[in-house]
Structures are given as structure tokens and as C-alpha cells.
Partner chain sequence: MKRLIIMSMILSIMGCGFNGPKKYNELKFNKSISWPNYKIISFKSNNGINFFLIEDHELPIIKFNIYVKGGKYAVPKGKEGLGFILAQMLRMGGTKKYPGEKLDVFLEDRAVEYNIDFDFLNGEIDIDLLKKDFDTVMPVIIESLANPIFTKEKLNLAKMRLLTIIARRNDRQEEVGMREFKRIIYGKNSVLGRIPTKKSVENISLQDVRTFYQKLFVGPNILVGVVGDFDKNNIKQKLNNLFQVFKKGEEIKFNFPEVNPPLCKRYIIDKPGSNQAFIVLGHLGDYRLNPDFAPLQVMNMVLSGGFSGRLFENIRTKMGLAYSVYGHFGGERYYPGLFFVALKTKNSSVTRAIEAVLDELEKIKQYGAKEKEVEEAKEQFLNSLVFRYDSPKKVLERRLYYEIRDMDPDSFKKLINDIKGVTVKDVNRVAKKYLQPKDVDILVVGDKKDLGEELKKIGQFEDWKLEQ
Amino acid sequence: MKKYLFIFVLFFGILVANVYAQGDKVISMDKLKQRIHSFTLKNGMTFVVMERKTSPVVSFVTFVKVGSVDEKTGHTGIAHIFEHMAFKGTKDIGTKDYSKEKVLLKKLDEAYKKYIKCKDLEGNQGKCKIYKDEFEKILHKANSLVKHNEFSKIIERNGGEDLNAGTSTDYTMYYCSLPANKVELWFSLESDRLKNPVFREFYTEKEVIREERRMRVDTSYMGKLIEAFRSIAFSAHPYGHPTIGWDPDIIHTTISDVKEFYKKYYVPQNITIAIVGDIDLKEIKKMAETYFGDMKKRPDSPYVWTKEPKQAAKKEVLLYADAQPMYIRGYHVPGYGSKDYLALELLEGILSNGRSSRLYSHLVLEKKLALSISAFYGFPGERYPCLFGIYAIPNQGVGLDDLSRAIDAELEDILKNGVTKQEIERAYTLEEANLLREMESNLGMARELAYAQSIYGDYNRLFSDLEKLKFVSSKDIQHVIKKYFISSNMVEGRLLHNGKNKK
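Would you be able to provide this chain's structure on its own in the form predicted on its own?
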């Protein structure tokens, strides 16, 4: 049903319920589900496979249930760093001479540790320069043995498309599409990089990541506001960690740190692979066993036991800048699987999905208080208790206090009068539309299946949860607003134009 970085809300108008267009055919959702199969290897790795013969193309998604929520203090950003390393090749791919490179990479890590320790603790610039020069000398030698981007080039030479990856709070995902006659090539390449990653170009790539952070956060007022908002919302739980990491943590992360992280979280039972396209189920099972069956099962990855303490009072973060004012608020709510999950899911759609939704129609179109407004459930993830958020950009001349009061009034109206049957039906239709939209492509379908299997525990929840949304009532919506949308449970963030937009 949702929810990852690739899904966005689109309005489809009148949608025929429970059907899916495939080429010139229209098949029922039930028949669609019959094409989906799952199996699990002895080591715990799960595969979800869907046969679709419309074109000779296959999409692959490797979904690892590890994200920034699994990082420890002092090691934020490490999940994202490993994602970058996964494209750097293996013992056989990406190197001119691995036996020499292996020795140099070990020396490189040792040299970097000496340099960074000297820089942090001793402050002796002369001595630190010696360590830095030694590190850069080894780095130059190691880089001379690299075949740059060889993994990606192999995929591209064989007709591959959409090769990419993404790290979020809850997971890391790798994906691509290949011609149907290259399925075994994918199995060979993917199993190799999951079993034998080599952390070449590590210190060069860290600078790329630091630049990425500067662009997304340090020089972005929206990025700064969201990062600050998230960090005060979760003072104890690691949902407060920025997914890209804090800059000092990125600087201090070493190859040995990332190796330890890999061994702890990239275990077979933590990995789900979804394959959708022109495939044969028997052949897929055979190749899965051949290429992944020897991946050793290791201890289960650690669970995050930390719980965010109950707020005693409203929290607030203010950011002043010569920029467009912005407003964000969030309420602490339970994550996926709670008894209130579906009501919160539907409330998101009722509030802001589409031009006729409550907040958009009233505050953007009618009252013209906001240029844009959106509600979102499951921030920054769904695996643990999270936030239900509302984000808005005010219209010119509108104060953030006025915008905040208008949002309060909309929530109070629902609490007092409920929502209409039409609003519930419309929100459900949009949820269904989002799912059907994703299922139009092999890659979209594979993403949905992988997410549901890994995060929800069963890909069938993709369909069953959608069906259950039909039975959410106005009373259910009022219940979650009354229970969670209270001042003492709220976190509020404001970007003020030099302090002038508070009123």
C-alpha cells in the first residue's frame, strides 16, 4: 500500500476498483495475486516473484531491512555509506590486482585512523601532516588499482536500466532492470556483491557523500528545518538520526567500521529479493539456490529497543533565514501494525491527497492561506512509533501563527463533526490508485512487494490492508485525532523570514 521514497500522490479521477491494466488486458486483483509466489532459502533469505510476460524485461529489487534507525550514536550515516560501497565491486570486479589492493586497503585504513586521531586529539599540525601525507600516498596507490564503475558498466553493456539504490530510515534498497535473457547475469553479480563487497574508493566516496549532505541539508533551509525538527522530535529513539548522517560521523567512519556494520546487518534473513517480469519460477528458484544458497546465516540483526519517552509538553524549533517561510508539525503516533494504523493512513488522504482534500481545498484554494500543504503518516519510518506530520508553505503575507490556527480549526472540525462517507471513499480510492499506479511497471511492482514482505512481514498485506481501509469509519478517524493530536504530543517547526512571520 505504501510507503517509500518512490511513491507520490496522483489523482486518477474515476478509477475502476480492483482491476489492473496489463497491455491490452484487464485482469482482476485476485488473478494478479495468483501470479505472485514467495519462497525462503534455508539461510533465511526470502524471494517474492511475479511472472509477467508482457515484454522480455525483468526488474530486480534487493531490499535490506536496515537504515539509519539501526545506526548507533557516533556512526550515523553508515547505512548510506555502505550503499555507496555496494557499487564499488568485489574481489573480481572493479580491480586490476586484488591481491595488491587488499594489502593497500588495510594499510590505508590504519593510516587514516592515525591521521584522524592526531587531528582530533593532539593538534600537532606537523606530526599530523606526516600522517596525512602517508595516508594520501597509500590512497594514490590503492586508487591506481581500481577499475572505475566496472559493476555499473557490466549492467549497462548488457542492456540494463534503472540501476540505482536508496537508503532510508527503515531500509536500504538496490534495484535495476535487465533483458529477460540476462537473469542469470544479475544473480551472479548481485550475489557476488552481497557476499564479497570490497570497500575500494572508500575515502574518496566519503567526500562525495559529504558534498551530498552539504547540498541537501547544510545549504538547504528546508533540509535544515526538517533535520532540526526530526532531531528534537526524537530525543532518545534513533529515528532522530539524519539518514545521511552527521558530518563529524561521516568524517570519522572507517573501512573497518563499515565492515562491522555489513557483517551485522547484511545477513540473509534480513534480505528480501523481489523479481518481476518475463521469468520462469522454477528457473528462479534454481538460480536462487545456486547463487545465494551458500550465503551463511548469521545471528539476527539487533532490534532497536529504545523507546521515545512520552512528551510532557509541546516541543518547538525555530529557524531564522532570509528565505521562504515554512511550517511543519508532527504528532507522535504508533507505527505499522498498531490498531490505529489504518485510521491514520486514511486520515492522511482525507487531509491532503488531491485538490478536494480538507487541507488543500480549504487552506490553499478557498482561504488562500497556503501555497501548498501536505499531510504524511509514517515519518521518518514505519517500523517503530513515528510521526503524523503536516507541512505547509504560507501564502505571501500570511503569518505562520495564522496558518497554524487554520490547521487547528480543520482538525477540530473533524473532531466535532467527523468526516463524510464521500471523503472516506475518496481517500480509499486514492490509496488504491497509488498502488495500481506502482503496479503498472515491473520495477514499481517489485518495490511494493519487497517493501511489504520486509517491513510488513508478508507481501499479501499489500492487498489485505488496502481492503481493510474500506471499513475505517468516521469514528475511527475522530478517535485517532482525539488520542494523538494534542498539544503535549506535538512537535512544531518554523522557518521564519528574519523573525517577521511568527504572527
Second form
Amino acid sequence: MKKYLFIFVLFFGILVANVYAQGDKVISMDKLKQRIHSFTLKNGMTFVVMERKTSPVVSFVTFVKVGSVDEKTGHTGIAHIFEHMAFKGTKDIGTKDYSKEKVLLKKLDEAYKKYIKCKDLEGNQGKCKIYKDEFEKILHKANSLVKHNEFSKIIERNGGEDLNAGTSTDYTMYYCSLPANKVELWFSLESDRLKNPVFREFYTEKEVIREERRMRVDTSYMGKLIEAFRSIAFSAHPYGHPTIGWDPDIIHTTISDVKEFYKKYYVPQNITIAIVGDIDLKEIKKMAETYFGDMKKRPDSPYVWTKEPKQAAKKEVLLYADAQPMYIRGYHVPGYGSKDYLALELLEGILSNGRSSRLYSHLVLEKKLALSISAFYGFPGERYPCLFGIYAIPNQGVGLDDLSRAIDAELEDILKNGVTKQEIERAYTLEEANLLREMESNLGMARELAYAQSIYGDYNRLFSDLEKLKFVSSKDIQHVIKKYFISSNMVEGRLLHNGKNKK
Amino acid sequence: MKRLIIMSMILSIMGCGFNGPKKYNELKFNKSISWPNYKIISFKSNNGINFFLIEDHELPIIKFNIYVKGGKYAVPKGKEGLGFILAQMLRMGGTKKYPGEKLDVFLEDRAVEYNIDFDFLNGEIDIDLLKKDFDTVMPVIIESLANPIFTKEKLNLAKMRLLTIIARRNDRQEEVGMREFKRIIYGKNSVLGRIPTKKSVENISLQDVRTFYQKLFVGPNILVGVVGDFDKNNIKQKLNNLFQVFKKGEEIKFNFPEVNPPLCKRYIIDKPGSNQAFIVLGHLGDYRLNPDFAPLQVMNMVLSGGFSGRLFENIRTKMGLAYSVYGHFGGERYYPGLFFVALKTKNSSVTRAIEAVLDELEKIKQYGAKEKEVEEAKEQFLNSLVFRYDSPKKVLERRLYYEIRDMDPDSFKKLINDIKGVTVKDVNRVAKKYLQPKDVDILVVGDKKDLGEELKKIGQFEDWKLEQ
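Provide the structure of the form predicted together with the partner chain, given the form predicted on its own shown above.
Starting with the chain above, the whole complex follows.
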């Protein structure tokens, strides 16, 4: 499964649709918006639907506003574990006999708790071995009742594509595309797994997830650097947690933990569904009511009240490895909705969107310091105050200090001389074109709509933020650089080759 | 039009039976779904360029896929890396009016996307622009391609970039493993296995770039795909005018050496400190035009198709041995493809994982697939066909893919028909004939010290040397 982990949850970009005059043909924002509709069920679940009848296919995105930022110490990785478990089926799907299975799963969880506690406290001997055998015996019995991957197989057999899911700091999303005659199949399957998830094969799947961690973090230099960088950048706020979770936390997560997590966060008012493709709005409304209307409204999910204290001095992380160097830096900045939000967004574009952007044209093409470089606002999420990051890979023989100084010089130049009108317009034009290009993919568009509806509170922000973006000036950009891009507010990460190429 | 009628039938079916929630197995669907039939207009210009066009008026965008036959295949021996260098220099060169970075500004002010890449059999140039900019932008881009500005400075930058990539290419286990496994099978120095090295890159001169460019960028070697919101009435004229600047010349012919891979080899690439190993094992696949290609693809799906395949189900879901496990039986047009299975697993389960994979291969070879598996694999393929046609760009790219390989434009239709006719008997026959689990070569990328004892159970693993 090509599951995204969104190590870089790059912000989805402000989308723009203003008037495209094409001779007698005009694609206007209004015309585009006319094809998008949203409605909310009584239980609080929101749907965003867009008709696109170019091809008889439909894409579905289920977007849940829960991610690793909502996790507590000791329970990191649980949002991601749940995401994996959402493919394990329901009371009807994936089982040979649910009533028997239910009893066994309960026993299994108790046996695991007993075993793992014994192992932690007494060191895996004597009694613990008995507990382990007992656990494995039940595991074996429970597994014999499973129809493996039945949920996914049904979708694939019916021609499903893009079947996957992803967990980030801010959200979890599930998606797939189906031929247009299978819309109701999706409603049936998706509502079933959201209402009646069964956490079968839980303990085997955790081993899969631990392999995923080894792959994405332990054996990936970039993964290691990012994990260390995040955890020093945020000392109090849960944005510092690794989204995949710390290994011991994954090991200690139980089925009852995941059930509790489900009850707290998978409430209808936390779920947004986007559907884009060859559909009929009326039918979708009817099916939404029929299949999701009976999902019970539960209390609102807990929210994060911890605030990252103001950073006192520059922080730095150095990683030595038998690998080629990398460089990353970040500045603490406010998240979505703050008054500096748009200026930061535009700055991201001016710095690194396209070959003519400041960092690419100067550091990659002209000064030949970097193989690649990118700026990203909204790391590792944007629901809460976050980082504005810059990530670069140096060319052979270029020291990271030279690279870092060159980045400083670029920021100082903007602070001193501002940016040109042409640059602002270009950054804007590129965003504008992004939307048009996004429109070519049902899945891409569904993700954008779900994201904006859930994280921004309204899918219309995709369009209305543009209007505001037009009023961002060179002064606004200088203002955010002056305010946030200062040494004491900075976090730096360096991957160094075996101690060579020092800083 | 046809599509509309079918859609209304589907809706009416849903409409009348629509009372309450249904379980997935209670639902009935209209079986046949039709998709838009994109018509490809093709013609040839006087200088030998082949054009393929699909009209699509949904958005005011026009896209070009320009394929240049030859690709990395055509790079002279000892100059490996020349494909990358030429792609970079073409993109960085610009024109007299818009030299170098001025071209980027010109293009990005208009939100044009313009990328050049070199694949194995062809170079590919992708352009994506708004319709209204066609007449302003296309002449500039074509000039940058037809009269490229190659300078020493840009050559040095391109070389520096490639040397940086070479220095970094061994940092990721999977990348190292897949690349080197191919070289084990095809031979390190074969045209199918060679890679750029520090030496070969330093060897490349400005004259090499020019010569290579002149050989590749001639009419009969160029295929132009255009899709989007163009005006059918004058597009042919416009394209003829734009592309007439390319010279006539000689088409590159592919001629591949025979492949004689070693059997039963065991290699290891050391990655000290790694707690997970990347494993790839396999042998040669076969040719795309082999009449058994369709049953082989069905076998492929039974073995490694998405969530439903045996490898995913057994190695990942049941045993929990890997997050990432995948396999492929490849069929190439001009040379035998690669059959392989790859996965990543913690050091302590490397032997178990290798044995489990070999066991799966042995099982399907000896006992074949179940009727149900074959039917479901076919169902999956046929039901998802609509996605192969859901954008005109996909249809166009597939056509260009076949053109480059000198294949029947209807190859895909034929494959669909062939797959429809595949039976469990066919699958079992090809599994017996083409899978050789006893002969596989195995490559492990991981911590040699930590894996040492484990691996001994499977055989003697020799070191595989990496080139710089």
C-alpha cells in the first residue's frame, strides 16, 4: 500500500479562480462555484459535492479532523494506527463469524495487556512467557475467523482505483475512485466502516506499522532529520510528536485504546466528505441521508490547549550519518486564519514556487549552491501555530554554512529592498493556474474541497482567500520577515556526513 | 451521447430501489459502463514529425507531450549521463531573446509548465499552457528546442547537478537495491544496466552534447502529442509552421543485445546500522509481444495486485512481516522485462521473509491459482478499465508509448480482449512455464554484520560493489 505519511504536509495552496477570458468562452469563479454544493446532515457531518461529467468516474474523500496533533504523550501514533485499522472491515465485512470473533478480540486485548505489562516490569521471563503463549493462542483463534482484506478487495473487484489513506498532524483522510455506477457501493462500504469498525488483526497490523516506521524514519536519513527537527522545534505543543508515533507507544497501543480514540474523534461533526465526478446532486443528498444520517452525534472532540512557549534562543539539531548532507530550518509562525497568514503564504510562493522564484533562481541556477530548495509554510500542520520552513540539498562540495548564509542573504535582501510587483503577480498567477490544473483530477479537487471545508471551516475559502491575496503588498511580506524570521525564533537541522562538512 | 443514456439507466435503477441503507452485497449495478471515445487525429509533417492530437474543451488549457526517440539508450558508451545533461541544458538554455533564466521568468509570468526529462527509450518534453498564450509562448519554446543555446557554463552546472545526484544515489536502500538488481540481471556494462559514474560524467564535452542533440532532434525521431482546447480548423497549420524548423534526418533504430543473466546468485550491499533490510529477488521476465503476455498479467495480479494479491495478503496482512511488499512480471517490447518481488523487513525476519516469498512463488507454480482468484483479478482489471480512459491525456500518452515501441495502436484494445479470454488453465500454465523460484537471484541491502548469521541459512552472500 502506497500510504502517504505526509512527512511534509505541504500546505495545499491557496486556490484561485478569477475570470479567464477565452474569446467567447469564460470560466469564471462563479461558474466554477456553481458546480460545487455543500450540505450538512443533522448529526453534523458535512458533504461537499462537485459535478464533473467529463468521464463516468467519481472520487471520494473522507476527511476526519484528527491527526497526530490530537495525541497525548504515551499514545503517539494512534491516529495513524486507526487509519490502518479502518481497512480491516466491519461487523459484516472481513469476518467468518463476528459473534465469536467479538468475544475473542476482547479476550485478546486483555491477554495482551497482561503480557506487555509483565514484560515491561519483569523482563519477559517465567510468568510472562505463559502470558505470551496465552496471547498467541487467542490470536491464532481470532485470526482463523478473519476474511483477510475483504473490505479492500470488494472495492478493487468493483474497479476501485486510488484506494488509500493518509494521516498527518492535522487530519486523517481516506480516499478512492470508482466507476460512476458504483456510487452507492461506496456509500454502503464507507458508512459501514465509519459506523461499525472492527479492529481485527490489530496486533499483526501493528507489526506492519512498525515496519513502516523502520522504513520511513529509522532507515531514512531525511525521515530521521525531520523527526528530530520537529521534536526540538516544539517542546510543549504536540506538533512535535512524530505522526507515525514513537515505537514503544505503537507497541503499547491496545484495541481498547483505539476504540476510545474512535469514540472521541470519529464523531460526525468531525467528518467531512467530498465527492467529485459524474454524479447527481439529488441522489447524493438522498444517499448521504440514508447511509450516514443514522450515525450518532456524540460530544465534540477534545481540542488542544497547549501553546508552544516563546522560544528563548535559536535551537539546533545535528545528525551525523554515513550519508550526504541536508539542511532544514524553520521559524515559528502563526497558523491558518491569523492576520499574517496571507503574507506568509505569498512569501512561500515568491521564495520557491517555480524556477524563477528567488531561492531557485539564485541558489540553484545562479550561485550553484543547491541541487534543490523549497520553502513551505504550514509545517507540520496549520491548525495551530506552526513553522515556516526552508529545506535544501547542497551541491557536491558546498558546505551547509555557505548554504545557510546564502539563504540569510536572500531573506535580508527582501527585508531591505522588498519584492517587485512582478514577483507578487507571478506568485499569484502560478496559484491561479494551480486551481485550473487541479480541476483536471477528480481526486485532487475532492481533496482540496475536503481540506478547505474541514480545516478552514468553509470550502469557499479556496476562492475568497484569493481575493484577499491580491491585497498583500511588498510591505506585508517585509513585515512578516521582520517579525518572525529572526535568529531567536529559528530552529535549524543539519545532516552531516560522518562529522565532515561540519556545519 | 451514448454515455448519457447509460447514465440515466443507472440513475433510474438506483431511483426505484432506493429505500434504506443496503449492504454491499445487496446492491445491484448496471454492468456496462461506457466511456468517452477520444478520437486521435494524426498526421505527418514534411520533415517527418508525427503528430497525434486529441481535442478537449473542458478547460482552456493545451498540453504538449513531445517524445524524442532514443533516450538514454542512444547515449554513446563511456558518456553515461549525457541524457540527463542534454535535458538540463535544453531546459536551461533559453533563446536569443530570452536567454537562460529570462525564459523562466517569461514562462512563469504566464504560468506555463515546461519540463524535459530523459527516459530509457525516449526523451520527453512536457508543456502545459493556457490556450490564450499559445501564439506567444510556443514559438519561444520551440526556438529553445530547435536552436538550443549550449554554453560551457550551463554544461558545468548540469554536470555539477549530476555529480551531486551520483554522490547521493546510495543513501536510500530501496533505490540502491532496485537499481543494482537490474544491473545484476542485465549486466553492469550492458546498455540495459549501465549507469553514469563520476568518470563518465567528467568525460562529457560540449561537443558531445551538440553531437547527441543533432542525432536525436531530427524529424523522424520526434513525436508530438497535443491535447486540449485547440481550434481544430487551424491547429494542423499552426503545428506544421511551428515544427518545420527541425531538420529531416535519420530515425534511431533500437537494437538490443541478448541477455544472459546469472542464476541463483546471492548478493549483499552493506548498510551498517540499518535495522531493516531491503530485499529484491527474481529473474528475467519476458517480451511484451509474447502471446502469453495477457495470462502473465493476470498471474501478476493474483500474485501482487494491490490489496488483493497473495503477496500483500500473506507477507503483510497475515504475517506482519512488511509494510512494503510488491512484485511485477515485466514484459518489454525490445528486450525481456524483469520479474521481481521486493520487500522491506526488520533484520531478524529477513530469512523468514525470503522463504515466505519463495514459498508463494513455488505454490503458484506447482498448484496454480484458484478459479476464484483468476475471475476476481479479471473483474478488477475490467471494472477499472474506465480509469484508463478517464482523461484524454492518458489516452494520448498510451498511444505515444506504443508509437515509440513500434506497436499496433490498438495494442491496448487487444490486451483487453486477451485478458477477457484468460482462463485459470492459462494462468497455471504460464506460472509453471515462466516462474523459476529455484533460479532466482537475491539481493539484500542491509546491515551485513547484523544479518550475517540469518543469511547463512539461505546461502553464501557475496558483496556487490557500488560504483561511484
